[in-house]
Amino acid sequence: MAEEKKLFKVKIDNISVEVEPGTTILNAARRIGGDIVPPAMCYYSKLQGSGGKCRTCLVKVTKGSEADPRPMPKLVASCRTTVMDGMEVANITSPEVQEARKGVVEFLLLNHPLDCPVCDQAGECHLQDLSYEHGAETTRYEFKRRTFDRIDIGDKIQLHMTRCILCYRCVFTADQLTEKREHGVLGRGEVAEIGTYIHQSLDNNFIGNVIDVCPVGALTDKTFRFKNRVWFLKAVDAHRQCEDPKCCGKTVLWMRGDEVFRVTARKDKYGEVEDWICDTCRFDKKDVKDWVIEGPRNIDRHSVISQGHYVGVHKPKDTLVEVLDGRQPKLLLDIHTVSEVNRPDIDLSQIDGPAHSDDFNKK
């Protein structure tokens, strides 16, 4: 009989639970969920060693172990520490960490443009709620901001430098899931940019995923660029049957009407990507046809992305088909070769002066 394993016991924020040896605070808080999970900008659940990059998630250890209660001397990063037994952190209930918070998201808005009107990630921004939740009213900056130029990295996808806050996701993203990777961190310190050596293009069919990754809008989809706004679209679960045995063909369709806007992986609460998805999904396939719609999408965010839904909307009935028992409308005839107004062989542009009705008239 296999010997049980030995649980932790953990408290954060004064609410206790139980998890493995190995488990980092941040996901033995997400094990508690709520409030006092810590934010966090850079770690990703599915990318072996991503996390301690923005430190946004930084916590403080009041109490090491039952074996050493010594505190930590220093706050720590949630996301790369792991927990001991009988040890107690301390997360919003630490005026200390939040008050570092709110300098780690200043330092993160330093570059930071104020691109939110325009930006297509406004509405599912990391980056905007942790702002909301913990960024200041001004900025104390007075100096000029680091600017990009924005650059194709591939047909389908748009690198917008100036936003990325530099957490490496997308980097271990084509790392561990593609078969090769083209892109990386070049330069170091404040002129250190996600780029291609000699602007190589990404095409690879997994490499839309970094898109999804992205916390930020510096990776955004070309074929949905300036297109909507998310929280106009309705999210609807849907999944098809794909092509390549990798991809598991599950994906929240963006529709307003009858149109998909976009195609996106399936995400949890955190905001992480449930399942990968390949690149003929996401960006080839926008027919409804294409696809087996499950049902409206549980929003589970703090945005008004989860005030769109199509749960009790029907669509209403065509009554003009009604009247014609069941045949489609045709076009009868076109106005533009009845019509004495609407003559197609005037041209305004060669008319002196204001148009005239004298000028339709026949010759």
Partner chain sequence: MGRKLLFDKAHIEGIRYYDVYRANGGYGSAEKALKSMTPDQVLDEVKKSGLRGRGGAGFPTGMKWSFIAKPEGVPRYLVCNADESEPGTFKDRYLMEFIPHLLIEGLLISSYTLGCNSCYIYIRGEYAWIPDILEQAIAEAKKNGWLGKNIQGTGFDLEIYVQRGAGAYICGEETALIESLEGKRGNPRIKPPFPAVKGLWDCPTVVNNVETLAAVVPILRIGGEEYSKYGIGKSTGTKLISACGNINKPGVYEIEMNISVEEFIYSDEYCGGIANGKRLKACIPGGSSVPILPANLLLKTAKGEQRMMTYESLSDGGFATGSMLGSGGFIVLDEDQCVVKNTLTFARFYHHESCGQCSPCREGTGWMKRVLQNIENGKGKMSDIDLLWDIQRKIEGNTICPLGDAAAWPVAAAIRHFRDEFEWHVLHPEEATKRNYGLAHYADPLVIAAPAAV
The other form holds:
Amino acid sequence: MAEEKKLFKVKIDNISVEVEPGTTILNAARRIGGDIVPPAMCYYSKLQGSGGKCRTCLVKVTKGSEADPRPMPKLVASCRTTVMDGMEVANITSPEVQEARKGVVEFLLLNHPLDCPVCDQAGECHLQDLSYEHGAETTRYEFKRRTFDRIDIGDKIQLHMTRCILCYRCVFTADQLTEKREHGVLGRGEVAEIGTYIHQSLDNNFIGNVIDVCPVGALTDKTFRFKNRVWFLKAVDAHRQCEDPKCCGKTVLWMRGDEVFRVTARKDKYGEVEDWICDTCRFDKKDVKDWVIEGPRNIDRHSVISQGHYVGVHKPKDTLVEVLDGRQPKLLLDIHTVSEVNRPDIDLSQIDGPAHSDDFNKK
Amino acid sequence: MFSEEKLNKVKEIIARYPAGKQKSALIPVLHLAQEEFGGWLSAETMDYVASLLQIKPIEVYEVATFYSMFNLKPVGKYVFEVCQTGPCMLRGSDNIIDYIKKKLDIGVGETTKDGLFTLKTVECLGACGYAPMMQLGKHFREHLTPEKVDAIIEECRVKAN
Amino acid sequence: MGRKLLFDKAHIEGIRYYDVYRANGGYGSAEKALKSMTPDQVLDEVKKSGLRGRGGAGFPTGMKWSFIAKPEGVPRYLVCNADESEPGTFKDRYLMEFIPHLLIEGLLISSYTLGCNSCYIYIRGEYAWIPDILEQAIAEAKKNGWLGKNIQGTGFDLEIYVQRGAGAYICGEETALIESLEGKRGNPRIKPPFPAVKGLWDCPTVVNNVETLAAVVPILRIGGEEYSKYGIGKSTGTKLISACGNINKPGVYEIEMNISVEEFIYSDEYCGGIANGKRLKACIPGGSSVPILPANLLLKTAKGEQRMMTYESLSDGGFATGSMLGSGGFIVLDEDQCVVKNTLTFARFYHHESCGQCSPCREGTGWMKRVLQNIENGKGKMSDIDLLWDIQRKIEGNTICPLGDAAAWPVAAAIRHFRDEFEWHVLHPEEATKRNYGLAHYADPLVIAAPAAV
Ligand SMILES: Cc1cc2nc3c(=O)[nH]c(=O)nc-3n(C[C@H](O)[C@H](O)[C@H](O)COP(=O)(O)O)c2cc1C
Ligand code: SF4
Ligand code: SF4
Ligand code: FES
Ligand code: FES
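Previous: the form predicted on its own; requested now: the form predicted in complex with the partner chain:
Now the complete complex, all chains and molecules, led by this one.
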């Protein structure tokens, strides 16, 4: 046995856990698991420097440490705050945290196009999940939502800036996984956006991973897009002997019958990839013969929709409650009454690509 | 491309930072480039700056689009940047902006047809006690009145000829 | 006449140049520090002086300096914050333009104390002509052996560089400033780590305001003990106040922190009263971020005491009935001014300056601006006032850096103290576009202590 390390005792929502010094509150909570894990829209454990930006993971430190028991004056980002010995944290037991989180969700949705019915990410979107759990019933924002010119970033990846929440994950990914980052955050404040400035395509064998890290439908797979809604597809674990030494070759194939519609990395229950895959595996290996199938993938996400249900569609109650760890689901909004894009007079299947709401207005 | 003299200036700027930290020179070099290449930063200019500092072009775009003093589109020869924040507003900056609009027959953000003047509104420039004010090139013009604005416009016209 | 420590020689012809500055006792403090004191002794004097940061937060400078990490073989940096972009604040500009050597001397002493051999002055890009003044002063100081290698034969080396920003208020926040100095977007860093441990290029760094660093010079000249006798209580020394708005004599004043707000506004030595014979309606005493106060709460505290120009007195009453000294940007509104409009320009400012990293500030500042625009343009609803209150509350305290708070406070304070003016705008949209609400009861003597915080 290695030398015994002193562990820190932490209490989160009155549940105790012992973790190594240097662990963040968020990761300590993940060690406990379940309901008390704060939602994280920007933090990504595999990306150095990520986190701190979206503010969905705010928690209250009610006791700083054994040595200095004073509470922290402000809510802190649990993804970037490390634990101290004896620290006590309130997440779902703090009305203040719940209130603040509701505020953050409202801010995140303020300019969001709510074009879920035509978004490829629907069913896998963390913002959708978040708004189900913490969102308000309706929007209080009475102004025109922000729009961006649509920009092209190549033939493999689709960028829909209106949906971006500026989590910076894709920027860290390009920085840390590829030789030369070609996209970044342009502009500032409310009009900051992800882009390449001069139109060019992202071209690097690992850049496709930005699709997997994007928590929303801002970066999606063009080679897949709109062919099918994810919940109509069967997910199977598969692998292949990949030539690229940095690629783990372990993927999830999204299939219907014998047809491979999409290839992604394998994600854990927090929506993070287990390991990175290369673009060859992701975009070019769409033949079932390329792969060794391991078996059906257990989608262990607490997304309501990932279970194959969608707003307005009949939801079998028991599954919902089960995936929400016993809590009753709360609808953020009825997309049919709020969305400009989901109009009964428009046949969604006739629309080419995951269009922005403007495209609908043209009709 | 920078002249020999400007290239020396770039070298001098880079020398202010420890070895390997030449990216720190980015903002000063962009200022230099904007002055040198027509008052704005084209994609080509930014790529050139990236190559000078041996950084990726996207690192330059990220910075150039963040700071409000960098123009990403061509502007008039004389840019009137009138402050409109609280302290200036209290001293009548709105009237000055209206006056310039009428006088030059342009809206905020527009350039006169002869390409001489651009009108911009900006946020506090640190001259609140000398309001209303505007920035014109390197300098501040303070305690503005319609008469002063007339004189400034005249001065620019003369200089341009 | 109030006692002065920074501007006592500002009126001397040619003080901008080395020879005149030196002939009037300049570099005497540096000489004393470098030749006859250890860095720890200098630090002690600064601690004794009670000097507090003049950039806005008022953190004790001596304590801040003692936090700097000193790992072996790693350089340390001093960065002078000359970004000065808070609306209402234009004091550092004056100091740099008129007595640049005072700042250079302050930087020299401070660098010696902290053990820094390189120092950067980060100045806002719009002050485009000031770097020339500073660089000339630096060259003069170098020529006379006050900068460069082996300064005055003491073996201490120091280089000072001037770096221009390019238009971003957020770069006044110390970690955004450091990012900008590294050639990046001015995104504030997530703390910890703090700059004292990992700052510029990941090295221990101290960031201080121009005025703070200049104040080190008189501290060494008269001694920390003596300096602390200026002012009242924990508000020691003198403070530069940049006064603007509807007063007779806008400008930069050095005050000893022992005068009343009333004296500052009305005496001929300072603002000279309200312009055009109007009456005082409201004031933002410490730069746009601090709470606005109606005349009655400005001149007297809720307890009925005379309000003084000190950190403590200006914040007496907390957010409910007080404000802050902040950066010393003193903005005065006369009876003809509209608080809604003024609040709107501030909201627009913060919206324009948000870096956009964190969601509450990125989205919330624009939202507040738009709601305020509606109210100002006669399109507001009663519920908008509560909505504004709720938005600011959800920004405050939940962001990465204090810009979020700075955006929230002016809106909160305006609603807290001027709610009836907002309501009037909503109820009389037509009239509100033609005339302003006026003085109303805002200058009436306070009858009872104002109700507690909402
Ligand atoms: C949004 C924001 C803007 C700031 N702007 C300035 C500034 O322009 N000048 C300044 O000296 N400090 C500014 N500060 C404060 C600095 O972060 C920092 O506290 C200060 O430079 C420390 O110096 P001091 O201790 O000498 O005051 C700002 C802070 C924030 C949050
Ligand atoms: S595109 Fe996606 S991953 Fe990139 S910043 Fe936006 S939301 Fe995050
Ligand atoms: S509070 Fe505003 S300025 Fe500060 S980091 Fe967040 S978005 Fe940027
Ligand atoms: S996950 Fe912690 S701030 Fe975004
Ligand atoms: S408000 Fe205009 S210069 Fe400060």
